[in-house]
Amino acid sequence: MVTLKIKRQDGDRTWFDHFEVEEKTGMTVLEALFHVQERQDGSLCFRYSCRGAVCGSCAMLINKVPRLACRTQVANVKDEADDEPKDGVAAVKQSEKDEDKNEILIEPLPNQKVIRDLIVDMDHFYSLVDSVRPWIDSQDREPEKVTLMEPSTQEQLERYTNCILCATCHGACPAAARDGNYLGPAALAKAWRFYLDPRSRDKDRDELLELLDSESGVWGCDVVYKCVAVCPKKVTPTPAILELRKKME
């Protein structure tokens, strides 16, 4: 058996509930949550969709580390020590997790408003990403020919197009925790992706750098690489932020 210690929230009231779940081989944290919802407490709220680490909907804090519940194996986290990060994954902060083994602490993703239980309001996160204008503006021009892209550029872009907007990076970010206006790792990585894109115009690149040149932009980053450590798709926001800083110097 494994115990899920789940943080619950309904309005201003918060508390923790404990649920015993029979562990099965290959069981994920998301499957354990389904077990609770279907057999023990139907009022438990959490978000999910694809169950395949593609949509990013099931991002939550598991043993104080932002992760996707659908790809987190119960066996790997049920007896996880809380004093040191594992597998290069940096904890947001040290927890007061019980010393008992076979317990998994599950909480909503940090740095976002909780709607209920493990569901957070993603509107602010999406608005931050939208604010960097993550698209190619071609309204006033028609392409005259096919835009060729160097393989090295394509490789750089793919590193950032893999982002699924799950917000685990935002939940791990200390700058986002202290500054609600901070654009955050996902938005800044997206900005770098479009800065690199050969279809972007110099004028758009200049406007983008001007937009990001602030303490709520690239200069707010603490460069602690927590966003890189927790990303389930191996996107690397911190190096992107450092590259953007170089363009401004």
Given for the second form:
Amino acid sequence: MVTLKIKRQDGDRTWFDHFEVEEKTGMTVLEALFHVQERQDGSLCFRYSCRGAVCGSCAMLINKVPRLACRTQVANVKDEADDEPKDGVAAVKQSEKDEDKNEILIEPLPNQKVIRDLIVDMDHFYSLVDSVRPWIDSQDREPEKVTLMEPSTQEQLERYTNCILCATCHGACPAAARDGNYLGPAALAKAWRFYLDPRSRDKDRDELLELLDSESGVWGCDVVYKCVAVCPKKVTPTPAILELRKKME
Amino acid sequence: MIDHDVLVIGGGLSGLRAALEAKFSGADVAIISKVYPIRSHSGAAQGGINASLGSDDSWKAHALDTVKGSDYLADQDTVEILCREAPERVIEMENWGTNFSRKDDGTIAQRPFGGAGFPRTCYAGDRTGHNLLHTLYEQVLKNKIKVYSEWLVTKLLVENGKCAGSVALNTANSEMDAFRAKATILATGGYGRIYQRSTNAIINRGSGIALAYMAGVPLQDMEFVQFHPTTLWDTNILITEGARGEGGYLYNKDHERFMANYAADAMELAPRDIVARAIQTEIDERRGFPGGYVQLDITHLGKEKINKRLPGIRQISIDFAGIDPVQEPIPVQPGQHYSMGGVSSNKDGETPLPGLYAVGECACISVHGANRLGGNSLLDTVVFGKRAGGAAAEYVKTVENQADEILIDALKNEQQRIEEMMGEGGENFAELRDELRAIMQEYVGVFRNREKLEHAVEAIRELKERGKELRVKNNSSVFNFELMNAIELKGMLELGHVIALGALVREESRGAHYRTDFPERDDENWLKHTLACFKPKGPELDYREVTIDRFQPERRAY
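Same protein, different form: I have the form predicted alone, so give me the form predicted together with the partner chain.
So here's everything in the complex, that chain up top.
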């Protein structure tokens, strides 16, 4: 058996509930949550879609680390408090979990307003990403022709096009925690992806740099690499931010 | 009440593409989706999108492969459109920013896929769907198209023989509203989750197909259910056909490349139906590994190629099976993957109900016939998404809106229906759902016969009776997933019934529909499409001719 200690919220009321779930080999935290929702407490809510770590719906705080519930194995996190910090991210301190091992602490993703239980309001996060105008403007292009692109450029872009907008980086970011206007790692990584893209117009690149050249843009970053550490897709926002800074200097 | 000219239900590839085209054509368009569009199942597609870009390839060769792959059940006029328009759509996606993998000369790279005579599949590593989905979403943002995220459509409104809009539930607060639209485009994807083992996202419950069915629109060829040959053992997460396209081998427990016994020429690159049956036969005849799987070996490709061409597969294997395919073979088994059947619709996505369109996996435009070739579903979404969006935008210029009262009445009726599902006692959705999924897996799977299918039809009938007593105990109004599940389960039971009955009546083997008691294809009696119409007592079946022009049916050999 494994215990899920889940932070609940309904309106202004917040509390913790404990649920015992029978552990199976290979069980993920998402599966354990379904077990609770379908067999123990139908009112527990959390987002989900693909269950295969590609859609980004089920980001949440598991033992104080932002991660996707679907790719987190119960076996790997149930007695994590005793472990060394993983990937440079400090996991939950023993004092924040109950004494008993075999317990997983599950909370909503930080730095966003909680709607209910583990569901947070993603609108603010999306609005930050959307504000960098993340798209190719193909107005002046010849749409019947393929843009030729070096394989190495494609690979460089790939690091950033792999982003699934799950917001784990945003949940781990100290700058986002202190400044609600800070664009955050996902938006800035996205901005760099479009800056790099040979299909972007020079005019759009210039405007982008102007837009990002502020304290709520690239200069707000603490350069502590927490976003890089938690990203389930190995996207690297911090180096992107540093590259953008270089372009401005 | 909410008003738009065109309402697109579903925010995956076909829905986004349809919405964009409707917008370009000047219509007031909105998208409604039960999740945020970028969470759609399209994002899970790995392998690629087909287009005859090569100088020694042609749309005709693509069309022949598609028709042959379909076991001659595809309508050849629509296949022609699919293959002719493919290069244009792929190049358009490239121009909009899709990060396609490249050849050394900078053009789009293409890989071989099953059932194709040419390396025709354009790809973005093994994350093609993800790249396409984000590209289209970016264009939707750029074009400022309104999106209603996390709304579940529960009913289509039919008035004076036209689709007049729909009723939907805002899942964030359980409030319902009527959406008035002159044209409605269904783009809701497949129903994979009515099977126990499926590569599909958990949200793929066929809700849009069920909406059309309950509104009196016929469903076509629903008995043709694709089982992907290689899904990760137990979790059934997709292991792309690209893994075989890049040169992967299939082995049984005796380390025999068993495909030699089933498709000596094409080997691992035979079409999906053939490979799925081969693997299932190996497992059934005890040449699989304990637990029911075979091995997909890509270790010989080497770390560099795996990291370059199949990085997602490597990560999935590590995360979900604890296996690094650079060092060890991947354990795979067949799993439900794609719905060839769906809402009957034509080359412009028009259904027999004026004002209602259907595209993508929820539709049966009949380009996939009895078996879809890999790389053709992503293509289907953008080709027919564009066409349906354009057609709907033209159609709305010719019709008037329905009066307010009609929609308000429909909203009240629907509110009452949902209200009646709330309460203590009765049946629980999770139990009924699990029973349905077990029945479909066991009796309506890779291999079928009369006895199994008769059992399935009867068992589903009983589940439908019990489904009338479905009760939702959780009365929270904020994200009540039990309620959403219960609403969608009603549709899943209907679809299960249609699939099982269609499979029982079709006494032949064609493509993915394989009857052990009728192992041959029977063109004389069964070269025709199945149509299923909703009747209170159960589906009523009818049949329609297949459009055959360019390619006469031949025996399929690979």
